[in-house]
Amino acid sequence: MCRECPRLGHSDARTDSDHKLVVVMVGLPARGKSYIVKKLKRYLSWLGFQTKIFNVGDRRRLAGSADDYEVSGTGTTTRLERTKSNSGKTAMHNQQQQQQPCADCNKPGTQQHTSTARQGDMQAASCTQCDTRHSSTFFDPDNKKAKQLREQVAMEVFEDLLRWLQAGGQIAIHDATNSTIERRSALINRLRSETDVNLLFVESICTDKNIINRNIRLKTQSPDYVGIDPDVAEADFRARLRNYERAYRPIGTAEEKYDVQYCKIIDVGKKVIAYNIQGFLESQVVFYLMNMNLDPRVIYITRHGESEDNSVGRIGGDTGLSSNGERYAKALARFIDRRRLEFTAEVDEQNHRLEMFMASGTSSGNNSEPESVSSHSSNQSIDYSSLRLKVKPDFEIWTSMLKRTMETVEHFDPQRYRIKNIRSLNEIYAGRCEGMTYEEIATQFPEEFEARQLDKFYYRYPGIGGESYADVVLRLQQVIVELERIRHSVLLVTHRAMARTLLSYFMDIPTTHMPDMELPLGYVYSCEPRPFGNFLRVWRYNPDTDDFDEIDSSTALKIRYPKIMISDRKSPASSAHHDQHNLLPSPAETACSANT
């Protein structure tokens, strides 16, 4: 039966320890923030800790403006209320309004209601999402509605995320510019009465001005944006960071007289300062961390060429390629040649895609203080060649150290390719079910057989040495933080069940679906970093032609459930079609669509 499984984190009664963690995300607009944010979660998650991002501007949004609302009771962690003469006001004027369009992004409008106008006195109607935006004032330290309602809201995401711990959580990230000491002390303040809560805050600092500035320029594609003209967008945006940085004050003694831990990233890795680091968690977080960079590079992932046993349906073992696994190892060669020229590139392409939507910025406004990066225009005093992304030409190839990988790549050339056999990226170890095949281990060992299709995350294989996907994820941490940290692209030659682990980190796949993950023999995977996630693309080989074909991958990777969990199902449908494997899209989909 399965036996006891290391869990670093994976949610059940036997944890490392019952400390739970608050991040708190700390540091101006356009700095990366959210690309650190979505990052760790990732990895945290992946690695099992229950995590979960709590993000203040999503419900700044909902909250309105300033003045549609009042500040309800004492404290500073009651929700707020809208107040019932706006709210009345809405409701008469939501049918007045209905057809006529949208008085800030003039789109024609359904669901509208009436909010003040910018400028002046006058009532315009604005569609529900426009009015919920705020322009650069309401971030103006001096508007002192605003700022109440900036910190309420602040102070109220924080209440829902301490809930969301007690509740069985066990990482949560506040995101959120966090910029003066005085929002910090009070959130240091309410974690005093927490117990078993530890406080971890993250600084993104950035001083490479050509980089804030192609920041900037994204913002304008925010949801505070949608519909307004980019240059409008960037002009107000550059307004509402002056805002900031009058107001913002770095992590420093302040903090460090409550003994807080804190750690700065700056510049997206390249220096790191960390304080205080005391507890496990934490500890990952910072190692983690310290090993993020932008640099364009791909990373591929593919199980070797057909082996011997794969031809007879066999488990494990260390046997060579077969006929066939031989034809797609040279397949393989020529395949990865041509996509490095084609990935360079595409790159030059996305370097004049970036310098066309970077110059297309027009003004931004006059203002008081030019020597602040947000003062600057998006084409004025910018280096466009210091924007250009540039690929390193060293390329990586990692095997395991069985025969069937190293095998796969006899036939790139040693010159152009530095091959490196790693014990780490070995399969999954079957313990006595070794060279096996499946129907084998369900005749001979039908309990073990049950066992791992009820629980095959952390379903552990009998016998010395015997291993569970818990164990693949805690023997690949390290391989995952190399491939965070290496400025240049990689290709991974490996097996089905680390290609399963590596693929769920890189698109964010539940460990829960891991084990399920549909990876057939003769895919190539490649993961390609960006500032807003890791872009999907998928190859698969083709013998009639002898190479490959790109395909969808929102359709490339699929969950399939085995028979056992499928019969036990208490539904007409599942009992009806017991004998039929269920295969469910992944939730990679997400993913791969909404970087497309």
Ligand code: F6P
Contents of the next structure:
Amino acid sequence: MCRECPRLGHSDARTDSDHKLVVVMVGLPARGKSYIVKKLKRYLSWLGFQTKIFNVGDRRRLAGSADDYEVSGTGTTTRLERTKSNSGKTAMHNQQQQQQPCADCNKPGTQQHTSTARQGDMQAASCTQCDTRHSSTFFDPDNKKAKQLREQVAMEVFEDLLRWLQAGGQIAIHDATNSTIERRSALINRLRSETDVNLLFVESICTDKNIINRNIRLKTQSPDYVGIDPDVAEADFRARLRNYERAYRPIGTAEEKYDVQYCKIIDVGKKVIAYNIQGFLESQVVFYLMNMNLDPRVIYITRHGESEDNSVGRIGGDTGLSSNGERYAKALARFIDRRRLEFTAEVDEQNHRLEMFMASGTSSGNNSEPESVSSHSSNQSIDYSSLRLKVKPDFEIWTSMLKRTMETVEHFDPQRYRIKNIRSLNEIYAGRCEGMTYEEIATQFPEEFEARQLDKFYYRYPGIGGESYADVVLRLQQVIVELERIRHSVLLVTHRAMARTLLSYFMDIPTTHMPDMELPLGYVYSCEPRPFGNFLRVWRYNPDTDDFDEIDSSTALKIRYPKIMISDRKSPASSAHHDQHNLLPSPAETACSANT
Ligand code: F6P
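Can you swap the form predicted alone for the form predicted in complex with the named molecule?
Next comes the full complex, this chain leading.
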């Protein structure tokens, strides 16, 4: 990898340096597009690509209603202007109404989107200050003004996306339904004038009516329906879906004419259709998306028990466990045995809550034709049994091929756990510095030591086989895809740099923070895939009780201040590191909210 420009996507077999990619999402609402988009962004960012999501729904909500805007100009270069007359009307209207703060904009104004709003109120259910709501009529393909506004918002977001790419971004994701041939043609034509930007359409199709019904119910919690009675929201969302279905045309020959690349993800990757995929990056995206699954499971990550080398502060090497490490190994086996039972009970509880949530809806139903679930009648009942999440009985344990991890799993019952030793999980290789303490490195190789402090992610240890964190990410790429594919829980018993790299993928922690995450021995991190991100829980080994205590996960992933020990001069990188302290997203932030 090139030191001058050491992005993972740069040089060699991966891509040429100027390669940029636009991923355009396609699909009806409630088909899991936002789930795919967030996962994809997390993966590509972790691989080292500058990746950004451009969500059209968010912009639409800001744009307000069609009546509030003048559409100025034509084509893709127009902007939306809020009309003065309408803001005047809003102000007058407000004076006559009771002032309440809006949940979205916090400004006092008149809102009808309270929990008492019933069906039929959706039209009026918008905050007069921020205009964030759109009822189903806004999505009627025959509503010309609204349609023009929707097209315009989509193209404006596309312009923002292109500007971001021109300013140095690498992969941009246009998150919208893009469900008509007309819209997709406009995007293709707009992209023609851009050089070095590839296009990939990703269409999400769902044929499982139970999944769609569940997604529809979840949509009642979307920003469009804040404060709206869930039944009113659901009825409106189904009406919106019917409007979309009338205009929807799946990707096909119309796009093939333009020789574009596309892939269709059907039923969360159960079936994948890939058309004309040519770029390296695009094939990585398709391969990644093929390996998704929604089964309930946990990815546990821990470091090995204390090793002989750990106890004297030596890095790398291949020593066995110390007596402390042995105790940890025994306690870990007991803990995971117990957690397996607890997790099954937790999923049962989630099933129960899901059933209650679904049952609270009145218009959900079952229908033989999946693409028309929007028209379900209220007296049809949902098939709960197929919605229930089932925990797979298998459980795998993956270790590195170094003694300290293999010894850490010696107390697991091989009848109940499939144990695999994987070379890719070996610790970062310190080359010429293997087996040294940090103090020895600082004294014997001061320049190396300082260089690493200044740029720990890209710094590569000297000597044959010496690695950087960037190298480690590449080494773990296949491990990540395999973890996404597997449908049961896995415990990874690995090393500090490996645990940092894995956790930064699962918890969407920027690569700039990755090498400085504090991950001491004796902690177990559990990442539970959920629809809107991974849910993190953390346990700490307690030597007094010889057991594990759960700790607050929001404070568990800390950034360590790196110390420049050799030079007193303040480097820009060291102050930048200080600035980054506490910038880690909290688990609540990483498990983001619903989106259209
Ligand atoms: O000290 C334990 C260890 O796993 C070493 O083997 C490894 O070189 C190091 O941690 C990785 O941590 P850092 O990247 O902070 O040096």
